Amino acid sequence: MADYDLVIIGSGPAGMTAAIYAVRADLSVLMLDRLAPGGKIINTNEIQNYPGVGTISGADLAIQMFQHTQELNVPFDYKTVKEVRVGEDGVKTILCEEEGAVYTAHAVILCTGTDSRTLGVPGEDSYIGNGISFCAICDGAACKGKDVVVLGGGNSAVEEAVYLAGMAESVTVAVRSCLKADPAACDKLRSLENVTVLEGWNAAEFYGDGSLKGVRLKEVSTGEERSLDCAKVFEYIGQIPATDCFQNLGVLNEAGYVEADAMMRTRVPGIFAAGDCVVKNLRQVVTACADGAIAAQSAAHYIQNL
């Protein structure tokens, strides 16, 4: 006998839609998070693209989805898995790193998404926390009339770029190769008189005197090196799949991430997946949501044929 239906591991949009859509199938449902309910979208300062909502930060949607489940009474706990197993039975255990903490569930789905990826150069990991940060809504208040530096060109470090552009002094978008973000995006980006963006630019090095003073940068196709003074540092430079505490289960590919069919479905009975943690092609809060909801339901089509 399990404890729940459905434990869902991760309570960011993927994770909340599939509680859900769970609750509403008449499963019992516990959704289990190390961080705060939202995941990486309470750290968006606009979300402009989810439709019928218009502009909002991510924070007030995280809010509102939380709200959601709650107003269904779905059971939520602050625990971090590093393992789960699959009984002969087909029954799931869920162990936390928390004393005592262990769940069993008929199913699971496996929410997780991702980490923020680091470049592994000199003085970064002195610096992060220090300097280093990869929240500009969390952190983009200190810079308020300072030089900043943003590393990446994808839609993170533009949008951020461009939220940071309205309080800084001064902001340098510094990325590899090329800008990759929205167009709309980058032309805004672009268009601020405080932005410069260097295009086919590494960081080499960050340095300080124990707390940040600048990033030198090494231009990729000659080799030629600069140094920024800066207050602080964003990082956007890619996503690791936080999928560690399920590398016994045998479905992760060979780049950390869940493989699952298009009925979120695992190669393992039981075991299903949603949103950035799954090998897929765009990762959006709405592609997030989407993949919940239809995980849910195939959830709770297995439950149901147990």
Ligand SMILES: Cc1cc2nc3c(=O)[nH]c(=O)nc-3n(C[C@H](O)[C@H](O)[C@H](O)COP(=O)(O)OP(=O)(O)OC[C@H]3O[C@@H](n4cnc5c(N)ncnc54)[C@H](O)[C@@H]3O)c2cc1C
Contents of the next structure:
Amino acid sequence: MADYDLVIIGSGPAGMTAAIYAVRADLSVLMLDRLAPGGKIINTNEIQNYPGVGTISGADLAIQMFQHTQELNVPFDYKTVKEVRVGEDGVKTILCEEEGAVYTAHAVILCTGTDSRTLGVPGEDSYIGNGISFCAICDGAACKGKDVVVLGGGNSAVEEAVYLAGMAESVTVAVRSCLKADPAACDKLRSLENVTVLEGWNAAEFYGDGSLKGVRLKEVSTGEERSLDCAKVFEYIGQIPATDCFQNLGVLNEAGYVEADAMMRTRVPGIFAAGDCVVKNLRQVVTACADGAIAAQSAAHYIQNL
Ligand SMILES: Cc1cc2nc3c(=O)[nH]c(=O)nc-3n(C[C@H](O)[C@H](O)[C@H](O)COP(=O)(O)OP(=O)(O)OC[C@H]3O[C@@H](n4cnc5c(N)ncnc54)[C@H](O)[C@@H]3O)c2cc1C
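Would you mind giving the form predicted in complex with the ligand, to go alongside the form predicted alone above?
Up next: the whole complex, starting with the chain shown before.
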């Protein structure tokens, strides 16, 4: 016997979609998340490419998805999962950081997404949360009338830089190679008067006096250095899988992403995966939701055949 048919770890778009499909397939479901439900989109300014909703704030889309799970009475617990064990009888035990929080289930869907990558340069550890941010939505308001720096040149960096330019005095975007975001987003960024784009520049050090005062940049090809005084630096230099807690399962590739087949099955029977934590080419809301639906259907099939 297990507490639940299915435990879903992570309540971003993948986890919430999996929950909706699993409940409709008549499974008893528990959804866990270390943070508020919604996943990364909570901190995304605008989502413009989720079909059927036009332009919507990430937070609004997250709330709508969570409301949908609540209309279906999906239980949700604030818990940080630290390990999943598989018993000889196939029952999965989900152990959490919080004392006494242990759940059992016949099937588990891993939907823990990714975390922000960091640079590992001097000063970074000291100023994360104290000048260095990964979330323009959370910390942008504090930049009103100030100079800020955005590191990175992908879609996230460019879109968030455009958002910040609406409130900051100036935004400097520094990118190691060149802007690689969608052309329309790059054009928009370059058209803004208070934005400077520095291509071919690396962040070499963060400096300050207890709170961040700026970032030292190094030109990649010449080694030339320059210091940019600023109130805040926003890092958008990529993501790493949030899968440390699944190391023991033997389902991760070398980069830490979960290997799953087209039915979102991992190599461990009864363990499925969905969303950004999975090996895939396109990490977006729409693909996370699609994975979640397939994973839930596969979990239902697995449980029906136990
Ligand atoms: C800045 C930015 C802008 C973006 N803009 C867009 C966009 O415009 N359009 C688009 O389609 N996509 C966009 N994306 C991508 C989109 O956010 C992701 O593809 C999507 O959120 C993935 O959903 P997910 O459910 O797989 O993972 P996530 O949304 O990352 O959710 C994972 C959840 O798992 C939880 N979790 C992690 N570890 C644990 C643990 N050990 N225990 C319990 N819970 C855990 C996390 O707290 C989180 O809530 C953007 C991403 C970023 C970073």
